[in-house]
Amino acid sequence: MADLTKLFYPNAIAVVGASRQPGKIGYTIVKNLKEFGFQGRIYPVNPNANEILGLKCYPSVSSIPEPVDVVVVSVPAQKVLDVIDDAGKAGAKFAVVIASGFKEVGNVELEEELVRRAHKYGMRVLGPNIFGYVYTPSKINATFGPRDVIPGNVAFISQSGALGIALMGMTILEGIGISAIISIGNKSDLDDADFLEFFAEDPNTSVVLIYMEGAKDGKRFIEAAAKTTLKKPVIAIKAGRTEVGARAAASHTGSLAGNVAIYEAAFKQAGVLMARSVEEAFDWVKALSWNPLPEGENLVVITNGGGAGVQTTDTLADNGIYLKEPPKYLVEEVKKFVPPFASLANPIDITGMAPVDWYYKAVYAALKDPEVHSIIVLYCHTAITHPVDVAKAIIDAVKDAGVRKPMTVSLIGGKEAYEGIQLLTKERIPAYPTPERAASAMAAIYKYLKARKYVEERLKS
């Protein structure tokens, strides 16, 4: 097991190759380094600059006058080896590899010397091919993506670079919280498995994300995902499912990108939840950082419209999730207000004359009650009322109810539902446009109660 603290952890960052031009990769690693608001010293490295973003600069690792216990090494491929000589004699302890160029063209032997010198000083390699890597406990954003990443509980590791960054940039859209994005592109040395172990044990992450193209040791990540799971969710985006697919990942970082029936199976040894897109992926990781667990099976749906309704209950079927009657509490509770001819089964059907009021009370009831488990809320927008509103209708029930149930909810409608989308996201209640996303969030919860459960099973036998 690699130990990762100094690079979550460290003193001092040197960043070689950092540059005086802005838009350069190495200016903006040094921005973002200092503007995100690391704590430690930041050490740019350039031999022909006295000072960039008023930092004193040096001409090598081994002249700064301390120890750094990382080293982002943004220059050329052909000079990176004499950059880990340098900062391996200076004691640092990983080398972070911005530099393209190694397997993924296939330079392989350039690649394998970078590990062995690195080896040789006792320092670990992340990279090369990468963007870099963001902790936000210890205000780290060490890349040359976005800056302002939102500070949360998802571990985010990407195998891809452009896409990488790409989705920093969406979980800002989106409203996800970062403990960590790493980058891990040819994973030379570190991999996976090494991250999945400290993410497993880090009390600042609750679910990690995971886009691979493929694996390097397939049985260590086996093992290293289902320790993962059994204390937090693992979900992966797995590239390279089709023939055509796999050709591309290999071209692309160098990887075997294998069958994807293997890796179906192995997902399904390690407990993890293999997400078919990117956007499924990113609803699933709202509602298991957002959500609670739910104690018990008992899902209720509340709606305005049949068929919202029958779409959420046909998506929660396709995933195995059969709906029961509603508890007789919550029945009586939403009788008071509704409608005789208002559907009580399950959904929950307050018909289409609903006010924002309705909402409030069936919500706060379905809180309240403790046979409800979970809860999936559905609204198609009407002329009777306005999005906005009802999304405050539902914040303000879980705030006064004084309970937190796994909910997930869709607003289904135009520009006004996207806005009140937007307002239950500030909430950290997962919210999305349409009702067969809001029920799959809800399915992956209970998937990984279930993935949970065959890991905890298959590891006792």
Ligand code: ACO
The other form holds:
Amino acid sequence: MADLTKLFYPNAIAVVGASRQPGKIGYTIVKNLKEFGFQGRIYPVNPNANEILGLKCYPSVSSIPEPVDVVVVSVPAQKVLDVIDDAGKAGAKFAVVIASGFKEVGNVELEEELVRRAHKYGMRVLGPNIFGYVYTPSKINATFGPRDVIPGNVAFISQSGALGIALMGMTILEGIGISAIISIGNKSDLDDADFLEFFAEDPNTSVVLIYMEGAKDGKRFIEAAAKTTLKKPVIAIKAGRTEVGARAAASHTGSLAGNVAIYEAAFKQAGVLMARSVEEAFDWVKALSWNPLPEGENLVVITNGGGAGVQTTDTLADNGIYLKEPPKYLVEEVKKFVPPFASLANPIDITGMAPVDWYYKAVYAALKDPEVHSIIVLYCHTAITHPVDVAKAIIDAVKDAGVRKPMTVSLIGGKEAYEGIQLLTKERIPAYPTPERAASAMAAIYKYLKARKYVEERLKS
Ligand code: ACO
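May I ask for the structure of the form predicted in complex with acetyl coenzyme *A (ACO) now, the form predicted on its own having been displayed?
What follows is the entire complex, opening with the chain shown before.
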């Protein structure tokens, strides 16, 4: 198991190729590191500069007055080996190699030599062909991506650089809190398995998301992912699911994306939840990182519209989840305020005439009923209520009940529904614009429980 402690908790970070020019990668990495608030020392390295962003510049890593733990390498590929020699001699422990121009364009030997040299000095390599890494507990943003990622409990490992950097921005938009973002690119040395082993034990991480094109060592990946699954969910977006997609992946990071059936089998062994799209993965990440795990299978759906309830029931059934009769206490409570024509099966239809306080009362009662283990709340925008008020009612019910149970919400409608979704997001209640997405996200929670059980039993036998 690789010891990644000093990568995530370094005393000092050097940026080789720190540029004086705004807009260049080496400049942006220093800026992000400084402005995101890294508390250790930051050493820009550039033989042609005295100072960058108010920080004293050094001509080489070996001229820095103390040993640095991490060296971010942002000079062109042909200069990287010299930097590795210099940093290695100076005692650096990790080289984070940003530069492209290695295996992904056929320069296999250069990449192999990079790893050989680094290992000669006991140094591990992240990259090359990456956008850097983030670890919010140490306030590290050593990337040229967006600066202000939201601190939180999701670790994101991305094999793709450009997509990874874009998704980094999307986490901010979607309100997803991040513990770590790792761009692993060509995985010349450290790979998904090494990081999974770290995140499995990391108390700051409760969900791991991987964008993966191909695994370097399938068996090791399965074992590392399985061990992680025992402690926290692992979600993977597997790129190159189709034959043409696999060919595209080969020319991107040089990965063998492989046959999708092989990956499906491997992910099953490891308990990894396979998402088909970025949207689906983000939906699941929210549901799994913002909710506790359910204590049982009694899932209750509350809706003001039959159609939304049916769509939800269908999506749940697609995922092997079948709704049971709602518990008695909840039914008795809801009966007190709904009209006689309301359906009190599951989904519980509080009817299209439901005012905001019916949502409050129904959600409150569901949270208070010990026989309810998880809740999906659906709201179709009607002109008699405003979605923002419905969102507030749900938030108030959660606060007043003083209980958190797995919950996903769908506010279905136009612009106002979107405002309500944003309000719920701020309170870390996962909310979606369609009932299918709310149902799929809830199903992901139950899929995780099943996957964990499967892995537990597999590892026992
Ligand atoms: N040590 C330290 N600094 C040096 C050295 C050296 N040996 N040699 C040169 N420098 C300085 C340069 O003077 C320059 O500083 P200046 O701008 O103040 O003059 C700085 O280091 C950078 O060197 P450049 O030669 O200008 O390199 P440039 O910044 O143009 O490119 C880079 C370097 C970014 C690594 C480039 O070669 C590269 O690979 N780009 C692609 C990165 C990438 O896409 N990564 C993959 C995934 S991310 C994604 O896809 C979005």
